[in-house]
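What follows is a single chain, given as structure tokens, in the form predicted alone.
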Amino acid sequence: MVSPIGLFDSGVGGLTVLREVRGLLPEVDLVYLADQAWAPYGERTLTTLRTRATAIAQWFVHQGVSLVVVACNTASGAALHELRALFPAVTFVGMEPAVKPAAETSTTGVVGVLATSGTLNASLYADVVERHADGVVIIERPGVGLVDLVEAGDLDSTVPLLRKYLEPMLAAGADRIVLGCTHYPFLINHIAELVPADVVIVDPAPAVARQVATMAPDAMGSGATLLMTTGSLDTFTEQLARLGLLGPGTQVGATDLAQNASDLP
């Protein structure tokens, strides 16, 4: 029996990759977690965003799941490489934002990286730009408030925080926006009508989904989607219906993962 792949997010912004993975892998089944019930991870210490993590991964392996995509550059940074001493069994990839591709294909010597200040003060995030970033301008903005506007399915509202979180990088001469937060590419649209048209977006969630096929070559199954929360299951679906979400196949459903989310730091 071949067993599912997870995915895990705070909330709805891992469904991107997920979008991206199904596309790649139609006849695997899924398992996604949106951990609704302690997000935003942004604003969460590592040490609680590492023992989450922890939590959701050994849930995972309950679930018969042996290869979990972190959907979460903030998860990714903050416990990535502790998931993968702990559980040597499982396969885990992970998000980074997508500064190579965008540093090697930029023809200004300009980048502009809109993540969560969570992603951006990670190690990870600084290997990356060390690694991938020689002799080319980074312009980074934390996108604060953006995930909370997608949560809540009001996509539009997002249109002035964009324009004030782009208008310094385009100032700067980016030709390159890399989206460094999975729930992001819910607005590629909105910030594609606040850019030129040569500036491109880069979304890393399609090079994930290459990845995870390419580690899940041979993976079959019904082709089935469970979409869980540890929040509330009326909300979840409600947002999951908002953002057109709801496919044939798909079931929803929610975990008592969660603890009290006002005890955590």
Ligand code: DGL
The other form holds:
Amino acid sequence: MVSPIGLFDSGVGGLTVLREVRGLLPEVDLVYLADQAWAPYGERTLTTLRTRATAIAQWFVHQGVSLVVVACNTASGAALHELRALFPAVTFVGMEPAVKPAAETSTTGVVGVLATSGTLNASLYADVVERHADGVVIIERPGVGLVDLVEAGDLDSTVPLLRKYLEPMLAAGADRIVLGCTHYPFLINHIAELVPADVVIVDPAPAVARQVATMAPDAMGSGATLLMTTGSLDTFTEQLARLGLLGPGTQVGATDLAQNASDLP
Ligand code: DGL
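What I would like now is the form predicted together with the ligand, since the data block earlier showed the form predicted alone; can you produce it?
Every chain and every other molecule in the complex is listed next, the one we just looked at coming first.
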């Protein structure tokens, strides 16, 4: 039996990564965990994020998963190093804001980055900017409130917030807008309406999916998708239906991770 690939996020955001992975690996089995009991992650402390990420990784190990995609920029920034150290037998693929491709292709030399406060404050992000944004002006804005609205399925209510966050980026001449949170690709149409047509919106999910496909070239299974939440199963099921993510071969469930609370490393 080939082990499934695991992915997790604070909520539905990481499903923007899952759908890319599914597109490249139609036969692999996927297990997704939305940690909605603890969402949003964006304003949480490093300690909390690391504790949650560790509990989730342990849960994936119990499911027989050996490749975990941390489909969340905030959790990647907070916990990727720790996860790799604590679970050496597991391969972790993380997210980082796509500053590199944006900086390389920008013609104005100005790049906007929209991400959670947690991601923007993490050393992972500082490293990315230092390594890849030499000579490029980066205008960052924390997307406060956006994740809650995406979780609530109230995408239209994000428009005033998006306008406020994008305005300084556009005023400075940004021609690339990096989506530094996996919830934001659900807002891509709303963002596109607020920026000039020649501004490119950069979503790292396709590149992350290609990386996953490289790491699991022979992954085979039955193409099953199991979507789990630590929150309310009813709410999660409604969200998935609204986002059009409940296809054939997809099962939905809930877990509180309690079975693993006592055996964390
Ligand atoms: N989707 C997440 C990210 O990529 C988490 C956002 C949140 O829960 O605040 O950062």
